[in-house]
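Have a look below at one chain only, the form predicted alone, in structure tokens format.
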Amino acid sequence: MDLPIRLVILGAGDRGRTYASYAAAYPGKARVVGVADIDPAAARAVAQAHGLPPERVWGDWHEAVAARPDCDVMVIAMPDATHLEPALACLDLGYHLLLEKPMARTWAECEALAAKVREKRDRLVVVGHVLRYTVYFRKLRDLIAGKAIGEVVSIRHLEKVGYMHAAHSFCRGNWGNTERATPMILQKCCHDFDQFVWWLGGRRCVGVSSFGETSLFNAAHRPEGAAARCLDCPAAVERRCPFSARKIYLERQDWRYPFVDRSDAAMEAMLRSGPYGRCVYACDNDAVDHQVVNLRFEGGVTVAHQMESFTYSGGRETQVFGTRGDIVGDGRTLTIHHFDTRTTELWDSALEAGTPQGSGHGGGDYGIMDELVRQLTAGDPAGYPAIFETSLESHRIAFAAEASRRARGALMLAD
């Protein structure tokens, strides 16, 4: 396939715009040739950024697919619950896919998609597990694969969601209600489960047990006198609330990035009428705000995974315990302890070359695009199905974890 790879963006939200921005940063590798979104402003923003003519801007994915655009890859970055149908349709029409995670909203839908991918074996389907493509996690995986600490015995892993991210995405936002989206453990942590499978060389998970609750974001914890919307809340209540939408969106700037119009006026209008202005204790959310998952993999390796909303910042912390040493990671640095020599090494990702500039998720957002381009130009199509299958395993684990949580920690076997 010739460069640049031609992309059509189905879903012009934050993730769709992020993948599209790769084409602007690396025009020799990729080019956006179309966009579809039910929000005209979102679609227009992508169209303007990439110089698209009106006939290459569609009102939804149905219109885009019906037009059968001349492109190589359909980038499916729409809401979680809407991934399956366009993915199946695009594969039937012969397109390759970059499919934002999670790939589907139920395990049955994942199996339906897997059947289609196995049928269309010459079509590449890359699921958005961007952490594989970061300098930091690649180094961690290489240390494990190279047996720097001997054989892995167990792993302890913490996913720090962050208190503002939890309030934004998993209470007020798109993933607050499981019926409208997907379970939080799937949406947020299929990244982590994908990492575990990757670090352990593709071993299958053979046992899952999980507990999790919505401990804070519910009516029982609503402060006395709190209004339904933060802008209407008495100052004596609102000023004491760490989750105040006024603080998060008006007084701070860092949580404006998902929105197309980030002006003060747009933010205030959104808080007065949109979902992000609601009191976190008066939403229709049912997503957990913390969850623990214990996993057992083939060969007896165990993993203790914790997803926690109530952290000051986001990121991931990991400890890998081996027969000859251990590794401690904080998302940027890795400290390797060797038992036999009683020596310690420190590796710092900030000192490494190779992180794509302007790329989020530690370079993973552009890293996955680089891999997509590489596979389509120099990869072996015989290996396409295996690329998808590795992502499928992470979803199988996530659905088992959610089933266990709902069954109050009952053991779920992956088989």
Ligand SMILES: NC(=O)c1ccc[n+]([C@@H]2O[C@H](COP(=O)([O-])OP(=O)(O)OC[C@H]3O[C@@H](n4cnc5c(N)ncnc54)[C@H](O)[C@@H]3O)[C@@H](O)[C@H]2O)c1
The other form holds:
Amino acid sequence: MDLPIRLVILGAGDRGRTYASYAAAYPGKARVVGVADIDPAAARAVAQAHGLPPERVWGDWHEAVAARPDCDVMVIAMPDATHLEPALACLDLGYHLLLEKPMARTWAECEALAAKVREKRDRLVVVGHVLRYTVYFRKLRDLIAGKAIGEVVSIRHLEKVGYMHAAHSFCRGNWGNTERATPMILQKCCHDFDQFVWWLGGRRCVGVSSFGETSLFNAAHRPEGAAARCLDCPAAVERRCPFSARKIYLERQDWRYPFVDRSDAAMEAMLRSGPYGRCVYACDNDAVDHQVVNLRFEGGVTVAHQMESFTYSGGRETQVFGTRGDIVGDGRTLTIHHFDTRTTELWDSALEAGTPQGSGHGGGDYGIMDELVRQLTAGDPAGYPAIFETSLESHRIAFAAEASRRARGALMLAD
Ligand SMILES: NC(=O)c1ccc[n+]([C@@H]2O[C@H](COP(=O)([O-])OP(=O)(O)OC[C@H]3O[C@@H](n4cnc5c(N)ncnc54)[C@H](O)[C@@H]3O)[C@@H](O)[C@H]2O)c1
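Could you present the same protein in the form predicted together with the named molecule, rather than the form predicted alone shown above?
Every chain and every other molecule in the complex is listed next, the one we just looked at coming first.
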């Protein structure tokens, strides 16, 4: 395939715009040739940024697919409930896919997609597991694969969601309600499960047990006198609330990133009537705010995974325990201890070149685009199945973890 690869963006929200921005940053590698979004402002923003003519700007994704645009890759970046149907349709039409995670909303749907992907083996399906394409996680994976600490025995992994991210995404926002979106453990932690499977060379998971709850964001914890919306809340209550929408969206800029219009006036109007202005104790959320998952992989490797909303900042911390050493990762550096020589190495991702660093998720947002370009221009589909199957296994684990949590820790996927 020739460069630049041609993309059509289905869903011009935060993720769609992020992937489109790669084409603007690297015009020699990718070009946006069409966009579809039911929100005209979102579609317009991408169309303007990429100079698209009106006939390449659609509303609903069905219109874009029906037009059979001349492109290489369909980027499916719509809400969770709108992944499977366009993915199947686009594969049938012969497009390659960059498909946001979760790939589908139930395990049965994932299996239906997997059947289609296996049928179309020469089509590349990259699921949005962006962490795989960061310098940091690539290094960790290479150390494990290169037996730097011998054979892996067990892993301890903490996913720090961050209290503002939890309030934004998993209480007030798109993923607060499991029925409308998908369970937190799938939504947030399929990235982590994808990592475990990838680090362990594609091993299957043969045991899952999980506990988790919504412990804070519910009516029982609503402070006395709190209003249903933060802008209506008495100052004495609002000033003491760490989750105040006024604090998160009006007094700082960083949580405005998902919105097209980020002006103060637009933010204030949004807080008056939109979901992000609601009191965190008066939403329709049921997403868990903490969950632990114990995993057993083929060969007896165990993983203790913890997802935690109540952390000051976001990120991931990992310890990998091997027969000849251990690795301690803080999301930026890796410290490798060798038992035989009693020596320690320190590796710092900030000093490395490689994955484009300018993008989000530690460089993974552009890293995944780089990989897409690399795979398609190499023109060898032999590696395509493994890229998808690792993502599929991560989803199998997530659905099993949710089933276990709902069954109060019952063992799932037992071999
Ligand atoms: N890979 C990651 O790290 C990562 C991070 C965040 C979100 N996600 C996933 O990416 C997906 C998109 O998330 P987002 O944060 O960009 O959401 P978003 O709400 O910002 O964007 C979704 C866009 O899809 C549009 N849309 C909805 N239905 C449509 C339809 N029928 N046809 C065309 N457009 C339609 C919406 O108008 C919206 O602009 C979600 O599935 C989410 O879980 C992945």
